[in-house]
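For reference, the chain that follows is the form predicted alone, supplied as C-alpha cells.
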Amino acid sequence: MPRDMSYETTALLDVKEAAARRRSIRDFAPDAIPEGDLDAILDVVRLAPSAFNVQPWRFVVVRDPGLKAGLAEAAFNQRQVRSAPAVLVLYTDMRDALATVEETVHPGMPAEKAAAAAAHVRNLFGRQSPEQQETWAAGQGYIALGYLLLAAEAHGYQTSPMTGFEPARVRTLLGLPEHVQIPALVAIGRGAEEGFAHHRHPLGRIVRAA
C-alpha cells in the first residue's frame, strides 16, 4: 500500500526522523517532482563535507522517459529506474575539480594564501595517476550520496540508491566524459510502497571503545 504522505514537504523531518523513515523504494507514484523541491534537496547535498573542499561530485537529473529506459537497461532492468519520475546520476570528475580548484578556495583568504592553497591541492593530487584521482573522488561522492538520501527523505521523497549498473553504458547514454566515475544512480519520487522495515546491527555490534 502507498506510504502515508499526509504531511507537507515544507514540514521537514529532522535527521533522526529522516534516517528512521528512509527505505529503499522500488515502486513510485508517477507524479513529477517540482523543480523547487529537487533544488531544495540538492542544495542540502552541496553542503556535504569534502576533503580539501574539492567537492568533486556532479549530478545529472534524468526525467526523460527515453533516457530512463536506457538507464534501466544499463542497470540490469531494475524496475525503480522506470518507475521513479526522476533518476539522479551521481558522478565524480576530479579532472574538472582540479582544473577549477580556485572556485573551492575560501574567498576570505588573502590572495597569496588562496593561490598557495590551490597550488597545494594541485600538487598533492598531481602525484597520483588519473585513475587514482578518480577513485579518490568516487569515495568522496559517497559522502554526498548519504546527504542526498537523508535530504530527500526529509523533504518527503523516497529513494532507491543503486550501485548495480554498467558505468560505461551510463556514461555513453548521458554523454559523460570517459574518465569520470559513477558511484551511484538514485531513483527518487513519492513512494508507492512501504518498503522493508529496518533490520540493522545494534550499536554494540558496530562500535567499540579503544
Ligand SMILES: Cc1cc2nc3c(=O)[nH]c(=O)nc-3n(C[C@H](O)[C@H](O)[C@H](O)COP(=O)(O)O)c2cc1C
Second form
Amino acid sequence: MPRDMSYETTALLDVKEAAARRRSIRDFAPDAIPEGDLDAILDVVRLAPSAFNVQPWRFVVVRDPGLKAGLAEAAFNQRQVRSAPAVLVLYTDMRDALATVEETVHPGMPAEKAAAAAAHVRNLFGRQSPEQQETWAAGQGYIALGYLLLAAEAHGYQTSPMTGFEPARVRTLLGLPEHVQIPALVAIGRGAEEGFAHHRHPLGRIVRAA
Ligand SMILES: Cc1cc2nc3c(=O)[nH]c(=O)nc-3n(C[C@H](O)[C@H](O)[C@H](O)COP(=O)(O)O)c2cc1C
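I have the form predicted alone already, so could you send the form predicted in complex with the ligand?
Once more the chain from above appears, this time first in line as the rest of the complex follows.
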C-alpha cells in the first residue's frame, strides 16, 4: 500500500537546509500568513512522535491584534510577539489526551487489543498526579516544538520560540483550563531581520562513544 504523501510539496527545504537556515527571528514583516500555509506547517507538526502515541499537544493560532497585544504583555513585552502576524500557543492537555486515548490507538489493532492498549495507558498515567502528568506532557510538547520550528523554515517562514512568558496570564487570556501546560509560544511570519549566526557546540563536545 503506498504511503499518503499528500502533505508534500516540491518547494520545501530539506531538513538539513531548514536546520541550517533557521534562526530565532524577532522582527517580522506584517504580511498575514495564508491559512493554507499555516495548515501545511501544522500538518507536518501533527506527525511528531510521542510516547505511547499520546499526542498531548494542542495549538491556539493567535492572529487577533488585541489578543496578540495581551500575549505580548504576558510575555514581558518581547517585541516578536507584537511584530509577528501570528503567534502559536503550544499547550499540552493530558486530561483531554487521557479521556480520549482511544483516538490515538492504532486503528489497525483488533478491538480487544485496542481496548487493552487504551486501558494500559490510562492505568500508567493514573498512578501520577495531574501535575506529574502535565509535566510529562510538556516534555512531549517540545518534540512538537522542534518539528514546528523546522517545518516553518522549510515552508519559507521564520519563527521565534519563547518560554519567557507568564503561563497563568496566557491561560486566562485564551480561556485555557488551569491544568494545561504551555511549553512555548512561537511567533511566526516572514522574517524582517537576519537573526544571529549559529553558535553551537561541536559534536565532540556533546557526543561520546561508550
Ligand atoms: C524553548 C525555547 C525557548 C526560548 N525562549 C526565548 C524567549 O523567551 N525569548 C527570546 O528572545 N528567545 C528565546 N529563545 C531563543 C533562543 O535564545 C535561541 O534559540 C538560541 O539562542 C539559539 O539561537 P537561534 O535560535 O537563533 O539559533 C528560546 C528558544 C527555545 C528553543
